[in-house]
Structures are given as C-alpha cells and as structure tokens.
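Okay, so here's just one chain, in structure tokens, the form predicted alone.
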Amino acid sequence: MRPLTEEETRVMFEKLARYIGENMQLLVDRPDGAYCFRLHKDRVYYVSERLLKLAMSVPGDRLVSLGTCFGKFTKSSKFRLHITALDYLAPYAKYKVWVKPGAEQSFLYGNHVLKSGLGRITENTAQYQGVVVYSMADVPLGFGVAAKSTQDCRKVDPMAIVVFHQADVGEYVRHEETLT
C-alpha cells in the first residue's frame, strides 16, 4: 500500500470533481479525523490515517484491502469509480437525478435512465456532467453521466436516454465475486 503519485492523484481528483466539484476537500479533512487515499494492487482506497498507521504492521502481500475502495486504475491509467464510493459521493454531489419508481429496477439492472423514467433533475446540469442517481425517496442508487442537459431533457423524446449508466448498487449482487 503506497501513496498515490502526482499523476494518479490528478487523474483520480479529476474524476471525483465531475461528481462532487470543489467538495473534494471535505473528503480529506473530515471532522472525525484525517483521511487519505492509498493505492494497493491498482485499487484506490479511502482510509483514515489512524487505521492506516495500524495497517503498516501488515505485510503488503498479506493485505487484501483497507478502508473503502473508491475505484481502480485501468491498464491504460484511467480511473474508474466503483460503486463502493457511492456512500461518500452522494452527500457531496452537486448534480443529482431522481428516477421514478418504475425506472429504479431498470437502472439497478445496469440500464441507462430514459426520459420516461426521469423524476427530477438538478437545475443547470450540463451535458456529460457526472450525476448521482437517487430514487424518489432520496436513496442513492448509483451514478452516471448526464446524456442531456437540463434544458434538453425538457423537450426530448420520452424514449431518449438522459443518463448514461456507470455504476449502481445492483452491482453488489451482480459482481459480488470481483468486488473487493
């Protein structure tokens, strides 16, 4: 387990900025203690510094995971967010999308959100902006990328895609063997 390099930190923070904007500082400087990001086997973990000090006594080859997995770096050095980061992204999300109850199941099976399933969308959401997807009961379901801006969503066909799916809580069941 090692700290992220400058390039890895830049790539990861650019991805996080698409979802939570300038609220990234709130992830690191929390009232319950200092937190940091660490890399282990191409996965980025969000861990408290207190827990990190305790884990230093464990050899790296014996360590499976530590803290919360935020995502992983692909072989082409791109950062991919995992659904395990949703609990930390949702409270700080700048742009949100609420889906109707009938469209929740479709989204949780890995499908994109259609205009017919869109309940609400945050004002001034730009096209290709990262969004957190909520149920109408304000339960975070996952995250994706806005396929249309807020203004375009008002006048688009009901069967048009408005949010591209990236991750959802259904992945816990669909990919439980590979999530660490």
The other form holds:
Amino acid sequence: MRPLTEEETRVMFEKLARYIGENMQLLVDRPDGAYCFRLHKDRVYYVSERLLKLAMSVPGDRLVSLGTCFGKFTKSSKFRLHITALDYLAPYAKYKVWVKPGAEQSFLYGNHVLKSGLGRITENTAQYQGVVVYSMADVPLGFGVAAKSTQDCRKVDPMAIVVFHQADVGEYVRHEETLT
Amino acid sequence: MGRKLDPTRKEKRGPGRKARKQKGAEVELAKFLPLGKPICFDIPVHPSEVECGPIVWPFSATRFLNCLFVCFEDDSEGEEQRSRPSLGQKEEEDTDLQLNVDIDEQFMLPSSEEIQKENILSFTTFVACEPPDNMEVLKDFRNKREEGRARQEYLVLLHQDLVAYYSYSDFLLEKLMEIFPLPELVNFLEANEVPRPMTIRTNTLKTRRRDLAQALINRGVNLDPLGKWSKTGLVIYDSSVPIGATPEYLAGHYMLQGASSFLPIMALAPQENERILDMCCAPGGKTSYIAQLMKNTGVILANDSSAERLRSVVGNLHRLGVTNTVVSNCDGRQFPKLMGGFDRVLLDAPCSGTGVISKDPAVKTNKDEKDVLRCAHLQKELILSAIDSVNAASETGGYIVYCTCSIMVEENEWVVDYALKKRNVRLVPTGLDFGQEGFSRFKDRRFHPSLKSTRRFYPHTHNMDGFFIAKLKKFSNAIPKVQKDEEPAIEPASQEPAPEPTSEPQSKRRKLERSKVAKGKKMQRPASKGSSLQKLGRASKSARPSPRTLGTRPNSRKKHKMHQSGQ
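Next, give the form predicted together with the partner chain, keeping in mind that what was shown is the form predicted alone.
What follows is the whole complex; the chain from before opens it.
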C-alpha cells in the first residue's frame, strides 16, 4: 500500500473529473476528517485517515481491501473506474441520465442505454460526457458515457444508443470476484 | 416474534422432496426383489387410508409402507418376521434385526388391541407407529412399559427409527438426543426438514425499511416485518422476482440474511466511533450490520481466513456502501499479535453447522465426533485470541460476542466455559429477551453457573437457524496479555470441581508444565510479561483457597512465583 504518484494522481483525477467535474474537490477536502487515496495491488482505495492507520497494521499481503475501491490501474497505466466508486460519483455527478423502469433490467445486464429506454437526461450534456445512470426512482444504477448530446437525443430513432455502458451495479453479482 | 415466524404455524405441504426420493428408491427396490419378499405395493389403498396424510406423525413413503405392512400382518398371523418391511429388507443380515422384531411385536400388541376395542379405525394409529408409541412409553415409562424391558431398549429402537426416518448419522442423532428431551427432539428434527423463511435486512445506510418494503411490494414481493425485536428485518414469503437480483438488492438497499444472524450483532451492540473486530466475517452480512449500526463511523476490521470467501465480503461491503471497513485475510488465531486494542470483537466461529441442517442437509451424515472436537479446539483458540484482542479499558466497550451456528454443547458452552477459566472475562446478559438459556450443566459436565446468561436458538422454537450466542465482558484493566491458568472471572459461591474440558494440546501443555514444576525449575511462561498490576490484582484471588482440584495446581504455582518475585 502506498500513496499515488504524481502521474497516477493526475490520470485518476482526469478520469474522475469526467463524471463529477470540479466537485472532485469535495472528495479531497471533507469536513468530516481527512480522506486520502491509497494504491494497493493496482487498486485505488479512498479511505479516511483513521481507517488508514488501522490498515497500516495489517501485513501488506494479507490486506484485501480498505475503505472504498475507486478503480484500478491497468497494465498500460490507464485508470479504470469500478462500479464500487458509484457511491461517491452519484452524489456529485454533474450530468445524469434516468432510464425507464422497463430498460432498467437491460442496463443492469450490461447493455447500453437505448433511446427507447431513456427517461430523462440532463440539459446540455455534451457528446462523450461521462454520465451517471439512475433509475426513475433516483436509485443510481451505474455510469457510462453519453453517446449523443442532449440535442441529438431528441432526433435519433428509438433503437439508437444514447449512453454507452461502462459499469452497472449488476456487476456486484456478475463479476463479484474481480471487483477488487 | 414475527407472526409468520411463529413456529407453531409452520406447515408442511405433503411429503417433501426427500420423501419422494425415498419412495422412488423403494419402488426401484421392489422391482429387484423376489416375489416371496414381503414388500407388496399393490395393496389397494383404501380411501380412508389416503386421508391419513396430514397426521400428527410426519408422513412419508417409508412410514406409509410400514403401516401397510402392519395392517397386512394383523390379518395374516404367520408373518411376524415381516414386521418392518422397508427397514427389515435391508437389515435382513443385520444381527440386531432379531431385537427389532421382538420389540416391534411388543409395540404392535397394544395398538392392535386398541384397534380391536375401537373396532374401526384409525389408520392413523397405525401410521403414527413406533416412534410416537415408543415415545408414549418413554414418557410414562413406569406404567406403559412392557414387563422386563429396559428403558435402554426402547431408546435404542427409537434411535434406530429416527436415524432411518430422518437419515441422520448415528453419532449426530445421539448427540441431539442428549441435548433435547424426546418430544422436543422430534420437533427439532422435523423443523430441520422445512426451510426457514427467507429474511432480508434493510440497509439503513441507504434506505429505510418502509421505503424498501414499498419498493419490493411494487415488484411483486410478498413480505412482512420480521418481528418486534428487529427494526430492519423483513420476511419474504414469496416473490415473482429473484430476491438476490432485484435492482434494490444491487443498489445495496438490503442484504439477504438469516434472522438468526441479526442476533449476535444486536448482542454486540456496537456504538459509534468504536474500533471493532469481526474475526470470521465472510460473507459480510454481520459486518455490514455492524457498520450500519455504527452509521459508517469508527473502524471495523473484517477478517477471514479464507481468501475465496473474502471476495463476497468485499462485494457485499461495497454494494451496501460500507466505507469504514478494512478487510484482511489473516488467521484469526494470530490476532493479539497482529493487532489488538479493539473495543468489541465479534467471533462468529467456524463450526460444525448443526444448527443449519435445513440449509445444508449434508451435515446430517458427514459430521462425526472428530469434526466436532476439531471445531471445538479451533474455537477455543479463536475465543482466546478474540478476548486478547479486546481492550478491557475501553470506555464504551470491552465486549466479546461469541456465536456459532451449531447447537453442540462441545462447541458452545464448553468453549465459553474454557474461556471463563482462561481469561479475565465474565458473562453478561446478551440483551436478547428471547431464546433459551444455555446449559450450565450437561450430562456429567458442570459449567460455570453464569452460562445461564448465554442464549440458544433453535429452529423449532424460534423458526430461525440454530444458534448460540454468548456475550463476554473483559474486566481486567491490564493490557491484554496471555494470562495462563487464570481463575474464572466470577467467584462462584459453590463451584463444583468441573471436569476440565481439555483439548489435546492444552492437556499436553499442562502436563509439560507439571513436569516443569516437578523439576522445581522456575517457569518461563512464553508470552506472559505479566505486569505488576496484574499480579497485584490476582494476589487476593489466589490467596483464597480454591475448592477446585485441578485448578489449584497452576494457581499455587503462581502464588509461589509471586512470592518469589516479592522477595
């Protein structure tokens, strides 16, 4: 376990900024105590200082997880967000997409969101903007990338993809063993 | 207790899967049997016989066939040897068959007389054959016994019947017979054939129970609150969608968890901002409940020795939005060395699983004495390291909750009693207002009287998995150290000389110690760096004459040592 290097921090924050923009600041400066990012076995964990102290005393090879896993660095040192980060992305997300109840299931099985399943979308979402996907009951379901801007969404046919799927909470069941 | 969790309302709809299987097997078997053999399936079933399905005694194919034969036998005089066809078939070579037949006949006599008296009727008396009859006799042995028959014979027969009917191993059934009085035993065995109701726990970190219930009802789930004792539990009766894959589940609004798993956490009663250790955490249900009660404050160390099972822990904790947890993969026995100073420790010890037979019927046959003792040994090691990891000086805590999903005395009371002897702990009430008291005496063993404050839960009385919960308070102010040969916490007024529950290595150690003492060497206790405070604290205790025979020895040694150090 170690703190992130400069480069890793930059790569990760760039990725995070796609979804939560400048709200990222709120993750770092929290009123309820200091939080930090730590790298352990290529995974990035977001932990409070107090928890970090406890985790320090666990032998490195015995440590499985601490705090919240945000994602992992790939072998080509890109950063990939995991669904486990959703708890922190959802409250700060700038651009959101709501899917209709009928399309919920499809999204949770790992499919893209089609125009026919699109319930609402934040105004002026740009194309390829990172978005958090919600159900109509405002339950965060995952995140992805807008395939079309809000304007374009109005025009496209019902079967066109509007959000590319990146991660969804169905992965807790589908990929339980690769989450960390 | 929830309305639907009420054990008295449990209903079994006809013969279950097991009975069907068994019947199938018997039909198969019949094909291979020569014609002269007693099993004959083409006895027409009389309508009145069919009605005897839902009767007092559980009805199954075996039992049914038995009864047919009993009828058959009554008609034709000369066929005594066929008294127990389905069993008798297989046991033809068996030497105890003779005994069976004998006793059977005796059981038959009263019942057939009854029938002659009442003239018609009641196939039910037939169906409810030996075990209840047997049980009747055993209940009122003085009056109902057959002359010249020992109680033991009745018991042996009952044992055999139950083993055959419920397909338990001899060993396990014997253990169960020791634990339960006979009528209760049948209830217990019967309850193990029925699955427990599915229960879920609301994740209050993300939602409220009312909202969750509404959301699930909208998905076509039929549910109810779990009971007065739980504010977060819900019972699921039936559902049109898989409960383990609804969007609510995936979003972490609830956790699938047996009702009995709520209890240890309620006993643990974690407070906010505490430091808590969950020693055997997989699959993370209890850990997340702790986090939920702490509102994600403080820190939790969730440990499990199995890396594989930890995957589900990590998944579940993230899904439920638990952020105050470190997950580690250490051996629980390493714990005081690895880290200590926890406010509370939950030890959900690995066990033989005799409380969850309805979940895993394999337990019926695949456990033997060795397995139980192996578990018990591991549990003793774990409970000591759990106690050592607790900081007794903690302002809010200093508690250890020990629980198992086993109902064996060896894995429960015995282990706790061992801990009471070995460490500065005492039992405190669990804070659960239901459940049965733990045993303070069992067969020839006498445990510490305070073991009454532990709690046992059974499938047939509480309609949840069999469970044992003990809450210990560590009261020594000293920093947790290995304190060997400690007197039990509470000074009982009259403590019987308890037969020492010795596990093997421990007895070895004791022998070793004795031999060392004999040599007159000054003992070098490996891990104890007993502070002077501890010694002072114990001085008065060891000065008091102890009534215990075995316990006195180490004590006197200690006194000796203290004396030395005092000089």
